[in-house]
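Coming up is one lone chain in structure tokens, specifically the form predicted on its own.
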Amino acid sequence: MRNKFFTLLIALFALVLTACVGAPQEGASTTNTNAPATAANGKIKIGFSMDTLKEERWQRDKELFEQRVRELGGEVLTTVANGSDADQINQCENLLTQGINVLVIVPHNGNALSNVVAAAKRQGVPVIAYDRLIRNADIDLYTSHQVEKMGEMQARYALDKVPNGNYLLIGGSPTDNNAILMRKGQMNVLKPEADAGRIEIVAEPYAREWSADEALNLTENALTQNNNDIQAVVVSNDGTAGGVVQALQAQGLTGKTVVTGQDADLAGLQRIAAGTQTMTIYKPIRPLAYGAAEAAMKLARKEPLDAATDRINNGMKDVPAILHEPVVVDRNNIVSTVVKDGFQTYDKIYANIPAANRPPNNQ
């Protein structure tokens, strides 16, 4: 009887000892916090927070970014804030609850997302600012085109056409850091000319939310205040250029007043073909979207970003940056740029132009 008792006691002791050794210690984690979270199917998950899909170009960004991530074996969770700071913040916070590996943000307001970035960093999620800089935040990468240079290109083009005269500047949304950078680039070129008395800048307002309607109203006001005596309108993108052209048409000034733009969207290119808008800045979207997708996948895999050879200070740090080269497009090179690249089609651009007046399509 005693032997059976001792045998039972020893077995019980062994069982307790095994349980104690196998159990995790108090406060210890049972997961590897350095391992990237993945979807249930094992794929890397990229969160893509977009400001808007209103302009044609953003639809292209979305399509190309998602396509490239899929090609690289990942998946994308995309949200669209429709121009709302509050919605974008909430959407980013929601993406962070879904186990994403990297958060890519096209900010509506580059000054409103520092808390979102901080929350992502606490979770070990890298953050990429796409096309627009996020200020005063610990972001891992900024990828865009050379925005300040684009403003300089617009201004130089206008000056080449109109070295003397009255200039109106129509900026983009004042909450968009790119609009501020573009104005800086424009003024880098125009201010010395204004200081020398060769041109006069009659007004330099910003169009909230890049609104074509607001650009129309701002241009109408400037034309009224200056008795239609405006020789060039330096407009920061094609969407707002549409409103400017509408105001000029009402006064019979299209084709007489230089109008700049940016994005090479279809409506802008059609106006250039028709002679109502003078130029645009073409920003090849594929290199930007593909480059951002490739960088996101590398960050998820903790690989170096060899392409990030530039640095941009965002108020907190010098952020590694990948900056792509923009291209001036006017009536002389539409076919050799945007058509050749497949960005827009010849038939759509010249849909409203008689065949006899179209340039040859030799692409």
Contents of the next structure:
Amino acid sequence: MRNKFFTLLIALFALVLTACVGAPQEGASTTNTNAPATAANGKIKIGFSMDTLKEERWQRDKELFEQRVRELGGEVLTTVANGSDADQINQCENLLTQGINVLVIVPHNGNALSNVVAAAKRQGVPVIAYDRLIRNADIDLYTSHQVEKMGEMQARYALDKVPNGNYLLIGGSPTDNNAILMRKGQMNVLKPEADAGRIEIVAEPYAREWSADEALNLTENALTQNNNDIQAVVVSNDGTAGGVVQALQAQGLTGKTVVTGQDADLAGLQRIAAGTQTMTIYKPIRPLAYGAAEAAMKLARKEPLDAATDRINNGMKDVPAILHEPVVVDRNNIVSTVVKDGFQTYDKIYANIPAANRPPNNQ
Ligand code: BGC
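Switch from the form predicted on its own to the form predicted in complex with ligand BGC and give that structure.
After this comes the whole thing, all chains and molecules, with the earlier chain placed first.
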């Protein structure tokens, strides 16, 4: 009887031990050369670590990414760090303890995630940098739009309208590699003009955290320092353009000073329709989100990423990349671009514009 009891106890112990070893391992420093098994229900699990949902676009990214992974038979665990590096690192580490097969990250700070990426790789979990590059890390894929080109498009657009004059450049968050790439693109176009004395760049600050309030303050300061003598503000996204337009409005300069943007946010498009912002860059989100979801599922299944035909160096390696085409949008092509694509609706964009002043809705 006693012997039987002990045999049972030992069998039970062995069972518990097997279960423990099979469970996903805690902590960022675990070493595991095999990719984690699929979830208990047999589904592939994708971790999606987002920085923020502040700008309108990120909600769209989240919905479309999750939807496409589900359509492909996987499930998504999404976290949002709200601009905190520490939270994003914790959330990624936490996702890694939950048996994810692939980790997809929109980094808040492209320089702060090397260790988390290394931890993922030690667990055999591939990593995708989504929209923003992760620097100095062994990532498997970077997928975004052509960011440097977007900076060039903004600058070329402004230069076309203002071939001679004073320029203010309002960049995005300096911790976001996209903000740096955009500035590089803007300067590719503007620096030769400044060097030739055709334009003057009066200031080129960055708005921390892509903050509209900070963009407003920076613009107010530049206007004061230059006696309002600024003809173009090359702004890196629509959120910050909102702050810039407010500062210009207070000085009666809207409609006179050229203002660029990015994202085709509803508020940005409404300002374009009203004539207070001049242009934006439309980045279709569906191909980005769907492409990332498809790539994540392929990585989980150890299939090749045929779509990754570009390469971008992140300081550690040439990362395979999928970079989508951006589109310039101004008041002349709102209907044939964002409305036609169903990205924003005609009624919402022109809600504040009298019917007689609206363009035909002939998309
Ligand atoms: C994105 C933009 C966005 C900005 C602020 C950038 O990295 O590419 O679309 O407006 O971050 O969130």
